[in-house]
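In C-alpha cells, the next block holds one chain alone, the form predicted on its own.
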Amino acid sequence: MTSQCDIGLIGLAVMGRNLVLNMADHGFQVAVFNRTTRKVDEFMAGDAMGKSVVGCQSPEELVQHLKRPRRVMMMVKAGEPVDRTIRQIALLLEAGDILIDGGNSYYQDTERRIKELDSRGILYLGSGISGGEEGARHGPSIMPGGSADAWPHLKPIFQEIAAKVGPNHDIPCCEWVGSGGAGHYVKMIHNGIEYGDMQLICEAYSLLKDGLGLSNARLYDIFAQWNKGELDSYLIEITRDIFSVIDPETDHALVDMILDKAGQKGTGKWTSQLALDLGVPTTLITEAVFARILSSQKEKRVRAGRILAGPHGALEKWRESVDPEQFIDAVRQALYASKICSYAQGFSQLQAASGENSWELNYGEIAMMWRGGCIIRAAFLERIKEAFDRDAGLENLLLDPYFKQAVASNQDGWRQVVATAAGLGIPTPAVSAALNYYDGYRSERLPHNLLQAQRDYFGAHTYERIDRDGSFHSDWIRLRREPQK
C-alpha cells in the first residue's frame, strides 16, 4: 500500500468533513476515518468524491496511507472519546510521528496528554481551531500549540487552509502559539470573549425591543448600520441577518419563534473558573456564563414573572419621553464600550495565564489569528494588534491610547443605558459588568478597607497600612468604642 497521504483525519462530523475538503481544496491528500465507517462510505459517495480524499475502514488502514512522520488529526469530541482515540492510534505510531487534537479540550488535559506521549517519542499538538462549519470549509482560525518540534511539519499545511487577512491577504490566521497547553487555552480565552459578545449583543438587542418597541425590521436595519462602523464584525453580521429571516412553517420571524434558553459546552465556564484560580477579574465574560445558566431556569423564571414585581409604569413612562434615536445610538456607545472591556478581561487572562506557564505569549499575533475566520473576528483586532505592537508589555488594553479614547468618547452613553435598564427593569448583566469593571479599575482607591477590617475583626486576618509596611492585626473589641450620647 502507497503511502501517498499528506496527513489523516479522524472524526467527520461537520467540522472535520468541512476541514477535509479545505485541505483538498488546497492540493493536500488526506487519509479519512470514522469509528462510524458508514459515514466514510457517505463521504466518499457525497462531497468526497473526486477529490483527494482517501476513505479507511480502520486506523490500521489510515496509518498505512500517510507519509512520514505520520501527522493524524483528530476532531472527535473533547474529553474520554479524546483519551480513547489517543489510545488506539498511538499503538500504531512510532516516534516522530504526530498526533493533533483539533478540538475544544481542556487545556490541562493537553498537558497531560503531551507529557504521556512524549515518552513514546511521538509529538502531539493541542490546536484550538475556530469559525464554525463555514469556517472550517473556506478557512477558519488555527491556534496550535503543544510539542514544538511537530510545528514545522503542520505549519505548511495549517497556514495554507487558514483564513487570510491583511491588506493583500497573505496574513494568515494561524501561528504558532505556544508550548503545553497554550493552544487550547487561547482557543477557551476565543470562546470566553464569544460569551460575552454574544451576551452583549442580546442585551443591545433587549434594549431595542422590549425597551423601546423596535419591530425585527428595524433591529436589522439598525444592525446592518452598526456592521459598517467600529462594531464591524462577524456576530454583529449574523444578528443582522438573523433579524430577516421568516419561519415557514408560522410565517413569523424565526427569532420570535425560538425559546429563550442558551446551551453551553462549557469553555466559557473554564475561562471563569481559570480567572478565578489566577486572581484576574475577568467578570463580564462570567456573568454572561452565568446569564445563560439564568436563562436555562425557564419554568422556574415563568413561576417567579407571576409573583415578582418590577418598575410599575416605568417603561411607559419612558417610552412618552426618551428620543429614540438617541437611545439608539447610546446603546452602540454601551456594546462598544462593553466590547473592549471584554476583550481587555481575556487579554489580561492570557497575560496572566502566559506568567504562570511560561508561554511567551505574542498578544498582537494572537489579534492577527483572531481577525479572520474565527466567530469573534472583528475589524477592531486590528486595533489591538497595534496596541500590543505599540507596546508589547501593555498592562491593559484599556490603558492604550486607542482604546483609551473610545471608552471616554462613548461613556456617556453607556451610563445612560446601565442606568436606564435599571430604571426599566431590563436586565443587562454583561453590559453592567464592564461598566462596574471598568469604574473599578480606575478607582485609585476601592471600600475594600472597610473588608480588611471586617475580616481582621471576625477571623484575624490581619492587615496592610497606608503609612508603613508590614502586616498588622488589631484588637477590634477592646478598642471599639460605645457611641456618645
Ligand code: 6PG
The other form holds:
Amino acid sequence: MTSQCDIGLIGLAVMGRNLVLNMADHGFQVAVFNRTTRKVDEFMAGDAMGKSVVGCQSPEELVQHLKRPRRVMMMVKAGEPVDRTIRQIALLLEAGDILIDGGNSYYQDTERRIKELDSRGILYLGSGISGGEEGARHGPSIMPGGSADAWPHLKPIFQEIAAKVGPNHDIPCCEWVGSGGAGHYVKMIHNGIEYGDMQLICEAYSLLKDGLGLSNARLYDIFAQWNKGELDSYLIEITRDIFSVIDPETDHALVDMILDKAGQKGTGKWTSQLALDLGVPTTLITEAVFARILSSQKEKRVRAGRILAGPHGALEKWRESVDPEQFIDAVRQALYASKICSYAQGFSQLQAASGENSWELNYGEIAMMWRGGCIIRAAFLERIKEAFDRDAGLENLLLDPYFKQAVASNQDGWRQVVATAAGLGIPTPAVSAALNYYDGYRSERLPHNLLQAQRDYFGAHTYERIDRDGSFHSDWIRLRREPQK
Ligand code: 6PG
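I've shown you the form predicted on its own. Could you give me the structure of the form predicted in complex with this ligand?
What follows is the entire complex, opening with the chain shown before.
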C-alpha cells in the first residue's frame, strides 16, 4: 500500500462529506473513514466516485494511506465522540503527526486534548469551521488554533479550500487564530453572534408581521431591499428566500407551518456562560439564548397567554395612525444599530478572552475570516476590519468613528421601535438589550451609587466615594432619618 494521501478525514456526516469533496476538487488526495463503515461504502459509490478519495474500513487502514507527517481531521460530534475517536486514532500516530478537530468543541476540551497529546509528541489543532453544507462544499470559513507547529502543514490545504474574499477573491477566510483553544473560542463567538443576528432578524419579522400585519410577499420585498444596503448578509438573504417558500403539502407559506420552538446545541449558551465568567456584558447573545429557551416552552406560553393580559386595543389604535413605510425603515435602523452593538459585545468578549489566555488575537483578521464562507458573513465585517486597521487597540467597536456615526444616525428609528414594541406588547429582547447596552455604556453616571449604598447597608460591603480615595462603610441604621409616625 502506498502512503499517498494528503489528509485523512474521520466522520462522514454532512460537514465531513462536503469537506472531503471540497479538498478533492482542489487536488488533494483524501482518505476517509466512518465508524459506521456502510457510510464509507455509500460515499465511495456515490458523491466520491471518480474523485481522489480513498475509502477505508478501519482507522488503521486510514493511517496507512497517509503521507508523513500524517494529518488526520476529525469531523465528529463534539464531546465524548471526539475523545473516543482520539483514543482510537492517537495510538496509531507517531510523534510529529497532526490531529485536527473540525467540530464545534468546547475550547477547554481542546486545551485539555492539546496537553494530553503533546505528551506523546502529537500536534493537535482545534479548528472552528463554519458555513454549513454549502460552505463546507464550496468554501467555508476556517478558524484554526492549537499547536502552532502544525499550522504550516495544514495551511496549504485549509487556505486552498476556504472561501475567498477581497476585490480579487484571493484572501482566504482562514488564518491562524492562536494557541490553545483559540480557534474553537473564536468559532464559539461566531456562533454566539449568529444567535444574536438570528434573534434580531426574528424580532424585526415579528414587528413587521405581528405589528404592521405584513404578508410574506411584502416581507420578501423588504428583506430583498435590506440585503442591498448596510444589512447585506447571508442571514438576511436566506430570510428573504424563506418568505418565498410554499409548503408543497398544504400550499401555505412553509414558514407559517413551522412550530415556534427553537432548538440549540449549546455554543450560544457557552458564549454567555463565559461572558459572565469574564465579566463582559455580552447581553444581546444572552438574551438570544434565553429567547430560544422561552420559545421552546410552547405549552407553558400557551397556558400563560390565556391568563396574562397585554395592552388592550393598542395594536388596532397604533395601526390606524402609523405610517407603515416610516415604521419599516425604523425597524431597519433598529436592526442595524442593534447588530453593531452585538458585534461590539462579541469583539469585547474576544478581547477579554484573548487577554486572559494570552492568545494575542488579531481582530481584523477574525473579521475577514467571517467576511465569507460562514453563517454570519456580511459586507459589514469589512467595516469591522477597517475599524481595527484604524486602531488595533480599539476598546469597543462603538467608539470607532464609522460605527459611532452609524449608530448615531440610526438611533431615532431604534428608539421608536423599542418604545413602540413595549407599547404594543411585542417582545424584542435583543433589540431592547442592545439599546440598553448602548445607553448604559455611554452613561458617565449610572444609578449604582444607590446599589452600593444598599450593599453597604445590609452587608457592610463598603463603597468608594466620589470625593476621596479609599473604601468606606457607614452605620446606615444610626444615620438614617427615623420614619415619620
Ligand atoms: C456554522 C453554524 C454551525 C451550526 C450551529 C447551529 O457556523 O456553520 O454555526 O456550527 O449550524 O451549530 O447551532 P444551533 O443548533 O445551536 O443553532
